[in-house]
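Just one chain is shown here, as structure tokens, and it is the form predicted on its own.
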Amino acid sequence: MRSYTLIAPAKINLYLEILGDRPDGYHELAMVMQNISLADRIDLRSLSVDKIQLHCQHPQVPKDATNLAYRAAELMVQQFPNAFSQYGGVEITIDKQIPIAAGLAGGSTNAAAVLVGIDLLWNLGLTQIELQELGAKLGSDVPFCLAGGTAIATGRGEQISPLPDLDNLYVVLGKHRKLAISTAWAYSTYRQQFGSTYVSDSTTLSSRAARVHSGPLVNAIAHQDGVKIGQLLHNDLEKVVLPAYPQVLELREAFQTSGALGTMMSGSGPTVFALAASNQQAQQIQERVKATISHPDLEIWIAKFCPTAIQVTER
């Protein structure tokens, strides 16, 4: 039997931006997302019988088609039929690391390595877009996770154009247990509230976009300027997210007071993290952190930078 094993980074926001709405009912989005260490690891095995069967340790991880690693395994057998008839189905094992429900895509990299890893199984010889488009059929952070380390998505999040690798830097994060948000939930309520702000017009959603390429957080990438880029974080979905969760405004105040370079919530939340220069940076702030919120549901981890996507670690 035909295996491999793949490792599926984790993400951050470094920049969201709500531009407006789609005729697809996704909103319009302007992001820098950011590849780091903290990951899980993804075991593919060749099945002699014509199913897809899909295994996690987490508890709270489902095992069927709601999980998008298994959908896309279905989406490769929808797309590929002939190569599942000659190979057979699949067995997925995924050792969750990536805290779940976390706005860390920790689906959306267990799907790419999936996509990535049934590539390798199957023979496919796809290519790096070839990858992307399937994923963009799954999910919006998908295609980014194929992509991997520092880039600009547009679009619904979907659209990726790289970035200079960034790698030298750390990152704490920070996230309670229990507390989860619901993504829909945080783009809604922000449609609610800030829609009369939206742009209509395609071509000023457009130069709104581009205008991203050109700001000062990219100048700030290309000259590897930490201190720069703690100063430039930005996330729209804070402005709904943070009145309404005070376990999270209470995470970023924490952060925020702890000597970082600078600190964000990461996508629809919960997680917040804090940027730093060193290792002994990131020990120093998660011990502060720790000190200020004694809370035993709150977990912390220490990652860094990476510039690498989905990685093939064994064969």
Second form
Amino acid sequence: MRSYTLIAPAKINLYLEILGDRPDGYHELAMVMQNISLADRIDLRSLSVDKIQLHCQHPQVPKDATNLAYRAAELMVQQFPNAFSQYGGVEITIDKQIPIAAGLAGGSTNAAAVLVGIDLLWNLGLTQIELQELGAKLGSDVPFCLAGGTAIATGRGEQISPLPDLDNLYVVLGKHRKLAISTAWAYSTYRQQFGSTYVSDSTTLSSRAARVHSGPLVNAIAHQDGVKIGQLLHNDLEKVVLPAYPQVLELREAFQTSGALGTMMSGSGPTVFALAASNQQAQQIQERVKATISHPDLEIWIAKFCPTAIQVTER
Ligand code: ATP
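Alright, leaving the form predicted on its own aside, put up the form predicted together with ligand ATP.
Up next: the whole complex, starting with the chain shown before.
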């Protein structure tokens, strides 16, 4: 039986702008996404029976068909029934390191890893574009998780334009262990409060999305300018999450005064991150934030920017 181990990295949003509503009910977004070295490990193994099995020790990760990794396997079965009958089922084992419902795309990166792994297990030879099209059926962040590195994501997040690699920066991530924020809540609250500012005509929407491509953050990324990148971090969802979650606001303020290059909430939170130019600076930020907030539930990680998407080894 063939088996693969896949390393599935988390993402942070360096930039997240909500432009308007879409006819499909999602939001029109302009984002800059970045993979980081904090990652889950996914083991995939062919089974002799026609079943999908999923194992994960983490108590908050669903083990049933609602798990995004499981849904990715189901999608492959549905799309490639002949390969499924030829190669049999798949056993998925998730070693969860990425915090759950944290704005770090944990589920999406697991789904991306399963698509990549089954493509290999079943010798399908799918192209990157084909994988990304399948990924978009599972979730808006899955195409980025397949592309990886640093990229602009527009549309509902599924249209990916790669940017030059950024691998010289460190990131300190903080999150209260028991705090989870629903992505759906964050976006619907944003719509209630800021819907009147939404752009609705398609020409203005395209030009606003295009502005990110030629904007100062992309320029700073092209020049590997960590100081500028830190100053240009942006996330519209902070406007609704910070007032509603005082713990996230407190963490954001602690990072703000920690000597970082810049700080921002990732995605819909509650993870807050700070950028650092070196591991040493990252450690200092970590110590300062821990000294400011002594809450026993506060978890802090240090990770590196990472230029690679899903990494695979055959076992
Ligand atoms: P995003 O940044 O894409 O909005 P997130 O990092 O905020 O995602 P996830 O960690 O993907 O959020 O978890 C969101 C919900 O998805 C969880 O509450 C969990 O029940 C469910 N879920 C389904 N599959 C997975 C998975 N493989 N790993 C983690 N959570 C999963």
